[in-house]
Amino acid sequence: MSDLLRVEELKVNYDSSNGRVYALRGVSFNVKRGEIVGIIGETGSGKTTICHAVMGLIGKKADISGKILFKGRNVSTLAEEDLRKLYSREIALLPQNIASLNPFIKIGTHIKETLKACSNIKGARSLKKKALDLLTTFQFSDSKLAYRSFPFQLSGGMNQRALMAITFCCSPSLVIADEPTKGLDLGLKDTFLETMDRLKGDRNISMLIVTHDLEVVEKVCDRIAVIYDGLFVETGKAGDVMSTPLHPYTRSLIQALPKNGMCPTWGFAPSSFENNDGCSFQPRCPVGKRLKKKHVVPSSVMVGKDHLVWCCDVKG
């Protein structure tokens, strides 16, 4: 599979009222066609900044370096008109929660307005037919009823599926989901996972999912990248990373799952106001805590096939 999205040495720094923020310190990854890639990490690790950078939502006052290549084109060099077309037709954002739906607009209107903006479908009849087809695709047993319903007239699970129908209605090449299960109860989360599982089988979709929820990446993603303090510490196939975590931070995240006893990671995440030039996880690491001096950021080590880890305690 060829690369749909490739990010190379992305760094993002910006000034805030509390000082300079070092959000990303050089991350590189790719999303292949037909692949779902998950990025996991704690709050403040840089996950959402990656989403914003790829979506072109980083403010002009931020300092950005590196490359964001979509279908081989450097996004940062595109003209404004080309960027509008890219983000309205080829790259779509799946909102965090169902509150993104306007409570005063019917579900059918939500979908039709999106279709008008990013597709070539013309005419009220054609737009309605496409909207009804989408609602059927996303498991609405009575698509006509859902079409003429306001969000408050539908259950939370139905609104979750309606959001996904809106996101996928123009067949984007890439869908970016920033914390798609944040704030969802167990039932709504199961609805999301079931829908994603079915989509993987029915469509050749490409997605970048950014989340702190390991259950989501374990069940949905093909590959996983673990981020800590603006740097990746481990990447690989989802099954390999979840079954054989190599970095102590990845292991701590997995041990914190309810099924594994909910053992929290010792210590606290570093401040993003510090431009760390060493291993940021050292103060929380069982091995690193024994070291008297802060060592440099370790180089990547390949273990097996396509399983990378950045750790001084791992040998290839």
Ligand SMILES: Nc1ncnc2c1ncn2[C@@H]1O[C@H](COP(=O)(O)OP(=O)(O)OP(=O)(O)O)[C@@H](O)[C@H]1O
Contents of the next structure:
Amino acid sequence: MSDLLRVEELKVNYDSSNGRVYALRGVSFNVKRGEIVGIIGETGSGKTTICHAVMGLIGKKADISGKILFKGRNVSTLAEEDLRKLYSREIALLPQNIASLNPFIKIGTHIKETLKACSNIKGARSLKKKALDLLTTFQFSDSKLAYRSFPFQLSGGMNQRALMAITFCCSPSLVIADEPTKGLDLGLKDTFLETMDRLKGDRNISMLIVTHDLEVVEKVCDRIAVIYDGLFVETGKAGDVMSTPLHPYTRSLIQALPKNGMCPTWGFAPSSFENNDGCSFQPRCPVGKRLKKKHVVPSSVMVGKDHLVWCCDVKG
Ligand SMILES: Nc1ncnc2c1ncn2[C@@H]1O[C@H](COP(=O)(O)OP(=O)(O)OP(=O)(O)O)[C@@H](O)[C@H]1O
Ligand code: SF4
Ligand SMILES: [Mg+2]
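For comparison with the form predicted on its own, kindly provide the form predicted together with the ligand.
Entire complex below, previous chain first.
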């Protein structure tokens, strides 16, 4: 499979009133066609910054370096018109929560307005037909009723599916989802997981999902990258990383799952104001905290096919 998205050595520093924030310190990854890649990490680790960088949303007050290639083209060299097409037709953002739906606009109008902006479909009848088809695809048994409903007339689960219908309506090549299950109750989360499961079966979708929810990456993603303090610490096939986690941070995330006894990770996340050249996880690491000197993170260690770990204690 060829690369749809390729990110190379992405670094982002924000200048804030409290000083320089080292949000991303050199991450590289790819998303192949038809693949769902998950990035998992705790708060402040740089997940949203990755999404913003790929969506071209990093503000002028930040320094950004590295390469973002979409279908082989370096995004930073694209002309304004090509960028507009890229972000309206090729890459779509799945909004984080159902509050993104305008309560005064009917679901059908939400979909039609998006289709007008990002597809070649013209004419009221064709737009309505496409909107109804989409609602059927996203499991609305009565698509006509959903089409003429305001968001407040639908359940949370229906609004969740309507949001997904809007995001996928222009058949984007890549969908980016930033914490798609954050703040959802269990029922809504199940709706999301079921819809993703069906989409994976029916369409050849490519997605980048960033989340702190291990259940989402385990159930939905093909490959995952675990991020800590702006750097990847472990990457690989979701099944391999979940069944054989090798970095102490990945292990601690998995041990914190309810099914594994809910043992929380000891200590606090590091400050993003420090450009730490040693291992940022050392103060929390069972091996590293016994050491007197700083553990410097080695280059990646290959522990299996596509399974990489950045840790001195792991041998290839
Ligand atoms: N615009 C900004 N200006 C200054 N600092 C920022 C800005 N945006 C993010 N940061 C900082 O960059 C670091 C990474 O933030 P980011 O939002 O990418 O993390 P995250 O992994 O998405 O966290 P969360 O799980 O809480 O959403 C944090 O320390 C954050 O405070
Ligand atoms: S590099 Fe050293 S301190 Fe860091 S996680 Fe690995 S063993 Fe622990
Ligand atoms: Mg975030």
